[in-house]
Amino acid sequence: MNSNNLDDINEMDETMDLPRVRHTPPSRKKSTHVLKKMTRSALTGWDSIAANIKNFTYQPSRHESEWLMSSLGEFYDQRWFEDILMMVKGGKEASVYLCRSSVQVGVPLIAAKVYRPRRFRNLKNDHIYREGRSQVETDGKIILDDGKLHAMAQKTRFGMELLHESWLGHEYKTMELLAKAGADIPRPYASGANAILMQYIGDEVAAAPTLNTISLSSTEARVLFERVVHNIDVCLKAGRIHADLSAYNILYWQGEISLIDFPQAIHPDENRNAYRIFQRDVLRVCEYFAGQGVHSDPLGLARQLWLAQGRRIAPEIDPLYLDPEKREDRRAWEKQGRS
């Protein structure tokens, strides 16, 4: 990968036994168009939430209301939640809402991460993170249908919708994987075509703030730094690199941390830029904690974590592509042996 591509990079507990939401299309400009495109099950969810949204604690604007109904209607119909209490976070790619869950969920509050309609999402340079990644449905299952794969490759209108859903499905699958591995993340509950339900970190008054807004004592900073590094290692062992990790994507609540936002996560063995992306994650974390009085060697730490799992720093070179008569090829092979 050349330096220009690196510039592109820099721009950028178990699941509950409740029914998983099936496919529902993302919202459109007009609700009538949405209704024509929705399945019968999704339409039932739309009608159900539409009839009750005026009674919710949180009152969205008209446009936002249509977006929430199309994204969360089926969750509501399946009784995952009974009220939307407030918007926790509004973002360019997704907004997070605090919901009061239904009794059968087993916890009083859950978070709903609702992706922005595709036309509002910034997918610039997403090819860097999609490299080597299987296209998946919203429930994390790999797409094998040739027609769908062709539409995604050609980036037709239908293909772009599938790419949007695959982005979300990848995040849900990653969260399931990391929760099972023991990482400190919000537990994922269910996914739909445009939203993910997950564990809520915080209380009814306020959601957990991100770590970048917190000033820590020297003692707590050291403890949390070690915990974040532990989580980076857990993720790496589970076959994931966050790929956008910083204090802005780590929640702090009552002395504990939770890593969030995984749509761009990559597999360390399936992306040619994996190690350099991993280095960037470690560097950003170390930069924050340096400001809190915890000094470290970011590049040395990244190297240590990477090599500890038997991974190579440089991509492996297939000897079939080397010419033993060429000095530069022999040097490349020797250098790989020393990495």
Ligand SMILES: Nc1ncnc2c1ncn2[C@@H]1O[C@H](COP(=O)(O)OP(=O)(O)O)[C@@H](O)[C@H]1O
Contents of the next structure:
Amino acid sequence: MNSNNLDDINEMDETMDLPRVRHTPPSRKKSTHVLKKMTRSALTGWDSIAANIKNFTYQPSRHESEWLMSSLGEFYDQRWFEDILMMVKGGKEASVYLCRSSVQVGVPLIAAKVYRPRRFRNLKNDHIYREGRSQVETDGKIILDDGKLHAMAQKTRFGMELLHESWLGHEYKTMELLAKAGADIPRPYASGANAILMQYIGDEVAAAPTLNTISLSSTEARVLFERVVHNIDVCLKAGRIHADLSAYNILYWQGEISLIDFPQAIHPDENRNAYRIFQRDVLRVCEYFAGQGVHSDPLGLARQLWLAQGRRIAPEIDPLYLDPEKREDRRAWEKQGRS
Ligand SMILES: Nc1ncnc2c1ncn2[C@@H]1O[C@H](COP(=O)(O)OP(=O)(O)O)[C@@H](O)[C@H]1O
Ligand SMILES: [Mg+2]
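Given the form predicted alone above, I would also like to look at the protein as it appears in the form predicted in complex with this ligand.
Starting with the chain above, the whole complex follows.
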């Protein structure tokens, strides 16, 4: 691969505008979602959290308080947690809180990732990441309803709400899948319309820092580099590419790493840009570790990991996704025949 291609990867978010493809055929596999048995009316839980929020250790501002009550009320009601101890990280798009869990949860602390209502509205070129992905509701069910799919395609207000929930549902399902596959990620516990509960990495005093803020000894850097590469491989085997992997989305705690932040994860065989997105992930990881004294060949490594699983570098597009009426799709088909 030459340097132009590398530039392409880095510029991808700014420049890509590919023809859309149809949805993957919906799978009817049952979801193991924690909240699947809940009725809609039980989902708010506003009253009980509203009565108790003033006693929480962490005291949110008034505006934040309403947002927290609507996003976390259902979990409070179900006794996932009894106190919010601190905000781990607040952002324009999502904030993560440390909560003290209720005894029956079995672990003392949990993390709640709460999304801003418009978290996914500004995601650049979101269709690149949504390609080949079924839209799921927050309870993990795949959206089959034509009206809903149309609303999402048209990005009506209702459609945007569904898209928001679908990104969140996708992040949660991805975490479930990767945890099962043995990846080093926080264990996902539950998800709602606007929040995900997961294993907290850190202790009561401080949350685990992200790797970009850490300087490693050369021995530890080598060990952790290999661990991250192992995780990239585990994810790929499980049919996922993180798609926003970098030292900013890797936590470091007591000599171990955890990958976080999965809403953009893609399937390696269902996205035409999969290999380039995969290369970008590998490249960003290698860049951080190069700064820690671990030198590697990022493109060679990406290639090796990809080919080791029997994938082609120019993955074929399933004819199911090609529309013979579209010139660019016909061209892709011809090109594929030649490769
Ligand atoms: N399970 C967790 N345990 C401890 N801290 C976490 C956890 N998940 C996220 N964080 C912290 O919250 C920040 C934001 O989370 P992240 O999932 O990366 O969302 P985003 O980058 O979209 O805001 C992370 O950089 C990290 O500092
Ligand atoms: Mg992040």
